[in-house]
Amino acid sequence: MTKVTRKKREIQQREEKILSVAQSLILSEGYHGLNMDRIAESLEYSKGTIYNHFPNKEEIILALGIRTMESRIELFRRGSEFPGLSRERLQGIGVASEIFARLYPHHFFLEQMIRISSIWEKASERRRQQFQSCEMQCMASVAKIVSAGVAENNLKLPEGFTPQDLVYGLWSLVSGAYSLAASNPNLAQLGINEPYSRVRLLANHLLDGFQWRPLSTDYDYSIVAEKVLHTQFLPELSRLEQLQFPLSR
């Protein structure tokens, strides 16, 4: 194991304090309300500390992308190990995302801003690969499960059509069902009173129109989700309870 420096400790600690006064910024303010100035003024930094650790606010916004995008790598790592045939261990990774939506829903609003060219632009290369590694990572861990599925001979997928196709369809759901849930407050009005449970009825509906079998119609998934939310995720379990965020049933 390397051993982490006292100096690098320090740099990494004062970088997580920016990140998190910008993070707030950006939250309450939106990207014009992130500013270096009042970075440096919270945390009581020079300008030129601010400026040493990123140049400008676009890599700021990309970081913090990042960093959210490494705790949904870990969560979805540990809901594919859940024991089970392919498409159980895909409802680990379905849990794995409602954990990720509820505990950082600022994620999608930042994801969004990321996409905008004007910010991925003026961030650095490096930051765009990092965050380009997160998201591959993300899909082919759920990429890896599909072509199990196909090998355990519980999915075909139709002629042409290849396991990043279907990780995709999932991808489009799952993000901007979130995206939605996270950002919409008038949902209920529109009568969708449980948006992250819907997420999971819809894509158990999706799987079932591939024949990827044990089908949703002659097993029960929620008693899966259980499972992988009582064996793969305590931590995250007792952090949603005391945000009173309780995970769809």
Second form
Number of protein chains: 2
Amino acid sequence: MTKVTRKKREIQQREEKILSVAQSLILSEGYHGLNMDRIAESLEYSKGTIYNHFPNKEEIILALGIRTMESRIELFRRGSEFPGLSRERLQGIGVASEIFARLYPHHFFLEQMIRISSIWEKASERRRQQFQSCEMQCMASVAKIVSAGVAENNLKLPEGFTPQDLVYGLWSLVSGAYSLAASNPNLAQLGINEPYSRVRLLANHLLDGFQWRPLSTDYDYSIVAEKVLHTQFLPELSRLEQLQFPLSR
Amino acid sequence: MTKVTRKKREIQQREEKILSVAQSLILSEGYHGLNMDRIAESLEYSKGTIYNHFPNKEEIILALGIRTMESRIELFRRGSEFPGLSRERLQGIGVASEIFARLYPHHFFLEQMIRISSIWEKASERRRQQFQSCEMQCMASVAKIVSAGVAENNLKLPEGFTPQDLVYGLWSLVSGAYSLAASNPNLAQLGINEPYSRVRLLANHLLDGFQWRPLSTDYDYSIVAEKVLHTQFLPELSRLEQLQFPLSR
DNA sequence: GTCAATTATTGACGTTTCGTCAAATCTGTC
DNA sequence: GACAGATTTGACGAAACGTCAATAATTGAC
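Output the form predicted together with the DNA next; the form predicted alone has already been displayed.
Time for the whole complex; same chain goes first.
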């Protein structure tokens, strides 16, 4: 029924433009720098038109978060398709996670904002569910590999410890670390110089603590990471190199 | 010179009242629920008077964060005074951290807010430094114990890994986990039922991964935690029991 | 006790931003 | 080219921030 006319396409494209302007505003000037009048002015449309696309400011922010979340799911999917032992496959997700954090460092900023600034309450149910579903998909892909590790007999979880609990640990470690890195400009001042690559090492030590075999003391996972990078993430390589992506470090 | 008159004391006390009203507003209605008119109205003072105490809304929020941060430092100090091996003392901080998170669960909410909502930029240099100094004191107390572990020969850090890096890991894990728990009401839905006590277990596994002796597989740290609780945190015990604080679980 | 100087309080006001909606404009169809 | 329906516009009201001149209270010297 709904014919895709020139006008319809134009409207569709405008939605992208709104998000892109919103993103640059929010990144350069923070939460308060994003305002509807400025978006409208910058795109040379009236405010009413912007409100036709998004019923309020909060929805725009959530939409931005969903946009990067979708890229994250895709990266996680590709990472988890790396063939091998469970812990090697988890390495695949680790690399995906690191690539994600480097390509979209602002995401962690957005995510915190979404959780905090009453955005959640004001946004529509539909978008909220979309966001949560993204998050759950990511966590599920990790949980699946943890369960595989148990099934493979390479990982024994402690009494009363579920795969979800381990996912909680990994997730907390990674998101905590990236959030700190994203919002604390003076980590270096505290003696933390390469936050991104450190996270991978820390996560591996956590896995060692659970005796997930092969242990990182017996097996060089940085080689696995390198392999993951070249088999699963070729398309991203050049973009990453511009950012000086050092997996070996 | 500046005599402490009745009036001065009155003003001092009002500052406390402002913070307490602000806190309940922000907790019950989120970032947007906190507004200066409502604080003024609720305390039956005019807005101008509130502005005499705090030059803007952001300073109030930061002051709230500093207030809990100071309690945190105090808890950390007491925890780290627990006598014993380095890893036992770190357990002391772990317990302190867990007590803190249970007594002031809103702190992690505040902290994220401070990092995100342009609060940082708008607040005064003085308060910003105060906040950072609190944070650094906490991290330093952890770093000190890590270094002690190395000196004690119970911990060997990997090549190129500094004590600060391990602090970064612990800090990220703990703050990530508590932030998630504070802002994600449906962790249980994801299969994570006791976020607080899980964190301690996860952190201990991370330390095991670094081979910090004695390992938690050889030594029951929940007994240590119990002892810490009774020797270092007696005053808090009754308050915690009302919250059903299960260290053994 | 009085009074001038200092200090504290007030609330009306200007400003910014959100989100709305009736009126104006544009688009596609017959 | 006339008409219905979709789209766009921007003036408007509401809410909140932060200011400041005017007012009130307090203090301390005499």
